[in-house]
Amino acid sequence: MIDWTPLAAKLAAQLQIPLHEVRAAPIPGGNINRAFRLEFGAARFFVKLNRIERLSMFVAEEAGLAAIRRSRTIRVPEVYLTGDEGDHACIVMEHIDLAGAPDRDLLARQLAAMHGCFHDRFGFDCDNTIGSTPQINAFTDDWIEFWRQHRLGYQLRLARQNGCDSRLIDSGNRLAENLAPLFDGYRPRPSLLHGDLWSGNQGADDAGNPVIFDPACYFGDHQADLAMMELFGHPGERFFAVYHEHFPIDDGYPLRRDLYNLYHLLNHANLFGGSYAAQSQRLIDHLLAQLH
């Protein structure tokens, strides 16, 4: 059973409301945090809870959303409060009620917005996570290697360590250690990234704007975004069309997006195991027949 008003007072003081009585009710969906809903009088909150040892987790996720935030151009949850409270990590959020879809045209503009503010290197001011993978966001001068090393060789480096076939351990070193061919006349510049857009973590609040949540952010390839728009999903053709109008897309987008997929597979595969390793392989072997 969880004690709710120490927290509650907490951010009563913080925000300097009045403290009612205190009401919190658990959210389903998640399968890396608990999820509630922590209301005392006409406030409202979104609390993730998870392991004490996972705090920088949380805090990661704070910097990812004060990045967003400080970009202008896509609605975030605001951050109120992130630290430990009893046995609990916490990550104390503003409640923000979803309706439904965003308007994919707000969308693809305003994402091609938040893809217009850049670095000068690629990476992020700390490390982070995908899923509940570590995710290394080490600052590197070149893309290429950023994404060899800290992208898809980790992947691979786990994977080995997770007992995975050799053959798709020894086809992704290969293709890793070949990946310039993929990058032929195209340079990246450090944009800031989401880093985890698929669909389950964006939304419309009740006025009909874009809000994206739960990021994994750091600065690289604008089309790495927009891969994992279409890993487990698809926005639309529009979406596409209508983003490009105010950020282009390379025409080898098509071979890269699967190349930036495959690391987010290869994580599922390290995670959740089944059919994962699988498609994974399967891209490898796609990419790799390319580089001939």
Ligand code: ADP
Contents of the next structure:
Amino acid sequence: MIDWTPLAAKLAAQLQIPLHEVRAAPIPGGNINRAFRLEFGAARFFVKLNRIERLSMFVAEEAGLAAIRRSRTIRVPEVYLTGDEGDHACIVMEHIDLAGAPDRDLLARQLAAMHGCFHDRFGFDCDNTIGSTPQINAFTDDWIEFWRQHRLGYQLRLARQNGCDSRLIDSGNRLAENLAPLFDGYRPRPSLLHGDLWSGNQGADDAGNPVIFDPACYFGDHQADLAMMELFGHPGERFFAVYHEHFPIDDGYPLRRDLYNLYHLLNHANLFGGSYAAQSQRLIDHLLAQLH
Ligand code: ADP
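Form predicted together with this ligand structure, per the form predicted alone context:
To see the whole picture, the full complex is given below, headed by that same chain.
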């Protein structure tokens, strides 16, 4: 049983609002944390809790949400507080009534605008997590090197530690050492990315505006965000057509989509096992067959 009163009192003092009877209800749908709606008076908050050792995960989530918020392109929840609360690490943000899937055209325009916020290097101010796996964001000038080291390489090293099949590791490393042909004639710029943009991290507010949340932000190839949107579903051809009008998508996208999604499939193999290792292997074989 969680005593919500100290947290509510802290929020009331910070936001200078009166503290009334405190109510909390669990919110389903998260993969990693326990989520709640916390209410007192007219104030409503969205709270995520985890073990105290996971505080840095919430600090990084706050940094990502702040970066997207600063871009003024697409709605993200405003964060009020991140810290330890009793035995828990917590992040408290604005509660948004999420009503179904976002309007595809608006989402396409707003994401294209967010991806139009560039940095001079690939990476991010802090490391974060993808699922519960650490995601390294050390700033790097070269995108291929970034992807090799901090995305594919990181997951392949984890897979080895987890005792994955050596064929998967060896062929994955062979691919990681030969990424250049997949980028023939294509030089991505470091775009602000959400980083974990599957359909479960998107919604719409009650005015119909797209809302994205639970990011794993970094500056990278915009196609990596588009790829993730196709991994466990599809935003629809119309989404891509509208997006393309605002941020042109290079013709080599289908090839790189598979490379970018391999990272997430390997992460799923590392986190959940099951058929994800076999799916990763199929993708590695497919990509290796494209090298010339
Ligand atoms: P986790 O970090 O555990 O994956 P999420 O951040 O994805 O958790 O949040 C879990 C669920 O809570 C989401 O699927 C969504 O339905 C809902 N949610 C996320 N952010 C908010 C918010 N600011 N206000 C209201 N509901 C939210």
